[in-house]
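Heads up, the chain below is alone and in the form predicted alone; it's given as structure tokens.
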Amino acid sequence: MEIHNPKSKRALILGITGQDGSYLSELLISKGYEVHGIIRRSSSFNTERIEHLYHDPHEPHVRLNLHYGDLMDGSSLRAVISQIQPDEIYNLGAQSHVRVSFDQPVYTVEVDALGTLILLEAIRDAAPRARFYQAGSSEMFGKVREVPQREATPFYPRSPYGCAKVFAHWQTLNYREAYGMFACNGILFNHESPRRGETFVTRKITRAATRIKEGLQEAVYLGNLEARRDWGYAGDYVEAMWLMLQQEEAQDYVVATGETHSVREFVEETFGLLDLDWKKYVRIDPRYFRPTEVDLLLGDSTKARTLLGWQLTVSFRELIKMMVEADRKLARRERLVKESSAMIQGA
């Protein structure tokens, strides 16, 4: 049963059961906020990041609720935005990785773009006074014209992702200045944590490096180690996109840490952490390049900073080290399984 809380501010979130949903909701919720989710119908569960906020003791209101819907059914999304009227709306749902998406190339743009779009209509028909978050990314930048990037720097996106990525960031402006939505682009840079989805590069090496260091892996098989990224954490990003909405006017940021990092730096210090040698376990798969490769991210984030007060409070060593350390545990959880199993069927 949903309870609406006439004292607190409500928030949808597309893409909740996401990295940054599962950090969005829970700020959203340490500010009092009645946090609604929508997620897509499936045979099975995938709500585990955020499982841990259904039920508080301490907490006297339900402050989430999910409702089931699709980025492409606008139907669907108009029925629960009638429905809860929200204060706020946060587009972090899309098939956000850059790899797939040359594979699904129609699926990714449908979704990304065609959907972000099907999602401003039905917040234009059914809640045209809540403010909107779209959620943006550096890989629009691609094959970059200036180094760093900023907010008015020209977009050359080289994937379908990107390219999606572009197109409902311009219908989000444009919805803006047609109709007066407060409509904000974030143009976030690469962000992590341990919540983050084990097929990206940078928890495949962090879930891959304990699992060598508790003997249940031998190597891991890798792409590009030369690309660089502009790396920050996940918790600290959910709060300039919360930051934006709070503001007068609606603008477009760019969110990033202003440095940039390899792969391969990714790598020796998750490696090095666990005192391994990263070149006897590191093998290059053809596979994992793209066709076009985006060489090098650096954002400049002084909007967002000087405007917003927005800060980073962990680094990218602090950062690496929380999502090893977090994917230790897992390591040995799984290696203590797997020796009681082996007991078990020996006995």
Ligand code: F7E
Second form
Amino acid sequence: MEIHNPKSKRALILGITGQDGSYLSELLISKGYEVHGIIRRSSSFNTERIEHLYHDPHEPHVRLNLHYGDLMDGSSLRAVISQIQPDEIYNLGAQSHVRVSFDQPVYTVEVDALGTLILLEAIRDAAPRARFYQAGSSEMFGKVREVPQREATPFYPRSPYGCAKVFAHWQTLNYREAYGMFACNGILFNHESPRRGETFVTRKITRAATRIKEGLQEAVYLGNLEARRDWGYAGDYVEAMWLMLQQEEAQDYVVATGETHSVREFVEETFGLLDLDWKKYVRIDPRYFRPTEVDLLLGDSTKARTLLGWQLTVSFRELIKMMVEADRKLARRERLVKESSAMIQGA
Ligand code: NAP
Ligand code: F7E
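In place of the form predicted alone, the structure of the form predicted in complex with the named molecule is requested.
Zooming out: every chain and molecule, the one shown earlier first.
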């Protein structure tokens, strides 16, 4: 059942089942929003990250409403937008894996580039006064033209994913200028958390190291250890998305920590926290290298900090510790389940 509380602001999130969608939902619910999300039909459950919000026994009002839809299906988007008349719309939906975008370039561009345009058209038609957030990416800077990267740094994308995000960025800006829509681009650098997808490098490392520690895995296969990224905490980054839509004027902002670290440093720190010598467990597999790599990302978020008052709360080392602790719990649970099923079989 959906409840429209006239006093609550209404938000619609595309990509609500992803890492950022789950943190953003939590943030908006805590601020009293009525939150709506678009989910894709899937043959298995894809709502694990928002389960705790959907079925919260302590929350008497329904604050999370899910609707089936897809960025490629303009008619379903138009129907949902027209029905709920959101105050704010966040487009976090994407095929977001850079390596996969080389294997599925056309699909990635369809969803990430064309999908954004389809959504913008649906908003222009059904709720032109809704405020719009587009999930832009530091991958648009690619082969970087300056260090650090800021809003004025020219784009040089290095993957189908990066190219698609550049298209979506310019479309968003164009809808702002052409139709006066309140549309913002966030140019977010890498952000991670215990809810990060397991095939992104940070989570792959923390998951593997903790499973190795618990005797569940012998080694982990990685690609380029020398790539450098500006890694922050997803919980901090969704706050910046929300702040962008609370301003008087729609603008674009870089969101980053201002620190860069290599994949190798991430590995060393993770295995170090578990008292493991990473060199014994990390193997290099060329399959994880990319045809074109983004070697160095380092963001300058002066504008977001000054105009939005945005602040970081979690450092690089605290982020790794948080991810290691969460994954250690998962690995322990997995080991206990294995041990008890072995005991039952042996009984
Ligand atoms: P994620 O965990 O991969 O989540 C992506 C979300 O998009 C999922 O909810 C997914 O649904 C949904 N989605 C995929 N294809 C869709 C389609 N055709 N129609 C509607 N929804 C679709 O990504 P994330 O890390 O939360 O990132 C959120 C957004 O920020 C993405 O646009 C990403 O490209 C961008 N971004 C991320 C980072 C980062 O470091 N995390 C940095 C910059 C920008 P399913 O669950 O059904 O697959
Ligand atoms: O790779 C290297 C890899 O896949 C980071 C997405 O959220 O952030 C993310 O894109 C680096 C790359 O993230 C492995 O070559 C080494 O240099 O974790 P990643 P990404 O490509 O930076 C941006 C901002 C987004 O917008 C994207 O949506 O790590 N690397 N070995 C590896 N990467 C992976 N995935 N797996 C490896 O085994």
